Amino acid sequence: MSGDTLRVRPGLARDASALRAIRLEALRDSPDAYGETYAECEAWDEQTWALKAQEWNFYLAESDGQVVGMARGESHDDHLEMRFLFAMYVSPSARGTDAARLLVDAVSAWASAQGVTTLYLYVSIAVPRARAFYSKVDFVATGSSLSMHRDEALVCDEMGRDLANFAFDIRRVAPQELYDLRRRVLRDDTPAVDVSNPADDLESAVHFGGFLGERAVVSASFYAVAAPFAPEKDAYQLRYMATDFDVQGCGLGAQLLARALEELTQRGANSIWANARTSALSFYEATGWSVLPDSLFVSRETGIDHVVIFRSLGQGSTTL
């Protein structure tokens, strides 16, 4: 298996059956590593798994579209101010690839976006290979331990990973670095959908990515296109604004947009516009955009309601 085929993404409600399959595989493979048992989880009905897929903040590792690993990022009932890595597992076929590291990094990125500086976990002393891996990716024992509720003979040591390398970083990128995020967030992760744009590689196009570690979690692309309601004026169009599912609401999109508009202003741009999903209007209005009156339409690409939004750059005016 080539590490180049691997992808790690946040799990969604529609992934309930994949979540069930990989979780049960983990419990069969390493029964002493987890607080739940195979028998307990195997007895959960379809509705229970659907609820778990909605409630859990989980991540799936995929190779060529096949799920080969999972992890969860959550707070702990006894430590609500802390963030923990739970339910970490990689299928035997994917061990030795980057799957485990990518899963841990995905949860680390989420934890950093939550505002904490350390990601914690509990590792069973009955699974020394797991502890060796965590040490390899910079987890350090804290000196604390606990026993599993289901079997006090199973002791877990607490370890922590410093998240200094997962501070939010905004930078110009090649558009191809954003295609996976565009497809997953904006196009329902449909493989057949082409998320490239003919103007992506034009010199006038500007692409920004927001990263937590190596993981792209926010995207925005800008094209030198005049607004249809003011074709005589130079402007930039914003497209493919997307924030990954697990870090939405953390303010990362607003940070990237502010940085992007600052750079576009420095490049001499004086106005910007976009076709915005109506579901995202509160975000845009909170960051200084205005809605063009009577501009509601249904996108031919997605079938979703949109409106035209706009703002001017540099002077704080909203007039194009």
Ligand SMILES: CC(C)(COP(=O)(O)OP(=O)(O)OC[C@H]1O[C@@H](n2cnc3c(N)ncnc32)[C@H](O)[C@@H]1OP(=O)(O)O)[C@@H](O)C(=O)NCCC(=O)NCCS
Contents of the next structure:
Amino acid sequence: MSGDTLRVRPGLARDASALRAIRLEALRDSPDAYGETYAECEAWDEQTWALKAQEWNFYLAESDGQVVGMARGESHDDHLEMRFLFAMYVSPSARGTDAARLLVDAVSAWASAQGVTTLYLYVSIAVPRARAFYSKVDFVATGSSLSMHRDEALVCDEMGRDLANFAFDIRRVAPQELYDLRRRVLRDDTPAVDVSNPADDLESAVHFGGFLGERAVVSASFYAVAAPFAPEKDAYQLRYMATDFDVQGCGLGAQLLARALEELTQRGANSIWANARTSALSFYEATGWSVLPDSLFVSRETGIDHVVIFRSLGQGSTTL
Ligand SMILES: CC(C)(COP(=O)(O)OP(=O)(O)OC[C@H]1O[C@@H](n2cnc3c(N)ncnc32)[C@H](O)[C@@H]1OP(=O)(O)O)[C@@H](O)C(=O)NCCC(=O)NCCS
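What I would like now is the form predicted in complex with the ligand, since the data block earlier showed the form predicted on its own; can you produce it?
All chains and molecules follow, beginning with the one already shown.
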């Protein structure tokens, strides 16, 4: 397997059948690695899997569009303040590629966004390859261990990974680095949709990425375009504001916007506007934006309700 188009993404409710398939494959392939059994999970009906896909914070590794691995990031019932990696699995065809590391990094990024400094896991003594992999990606045994409920002989060692390399970092990026986020979060992950913008490579366009480790989790692009309600004024238009599904609500989008607006102000910008989804209005209003009265419209591109929002930059008050 070349792994040329290998990617890891947060799983969504609509991934229920893919989740079922890869989880059952894992339980069949490596029964001693997990607390749950194949028989137990095979008996779950479609509705149960639909519920799991909604409730679990899970990640899928895909190679050439095929699911080749999964992992979960969760807090532990007995340790609510800790974040754990669970259900880690890579199909035999994708072992030895970057899939396993990308999965662990995706979960590490999520854990870091939740404010913890260590990601924990339990690894069974029956899966030495897994133990070797975890050591390779800097998990260290904590000295604690426990046995699986269903089989006392299956001892599991606790390991922890320091998340210092996963602090939130905001930087200017090439637009292409943000296309996967644009497509997944804003365009339903539709392969046929072109998520590039003709203005992306103009010198006046500015693109910001928010990263947790190497994983891009927030995107925002700014184009030097006057607002339709003030065509005589220089302004920037914000487009493609997106935070990945698993880290929404952690304050990362607001941090990125604050930093981006600071930089645009330094570049001499004094006014900024956007066509914002009405579903995201509370986010914008909480970060100082105002809604242009009577500006509700349906986007031709997405069919979603939008309003025009604006903000003045620098010292000025929020006026048109
Ligand atoms: C655990 C898992 C996700 C790791 O992914 P992977 O792609 O196989 O990992 P890698 O190949 O990058 O690393 C595995 C390492 O173990 C080594 N290894 C292979 N077989 C081994 C064995 N029997 N004993 C010890 N080490 C072994 C490999 O050589 C490799 O190290 P290297 O890169 O230094 O040579 C994957 O093997 C898997 O899904 N296994 C089955 C399910 C499982 O055990 N899950 C863990 C639940 S806690």
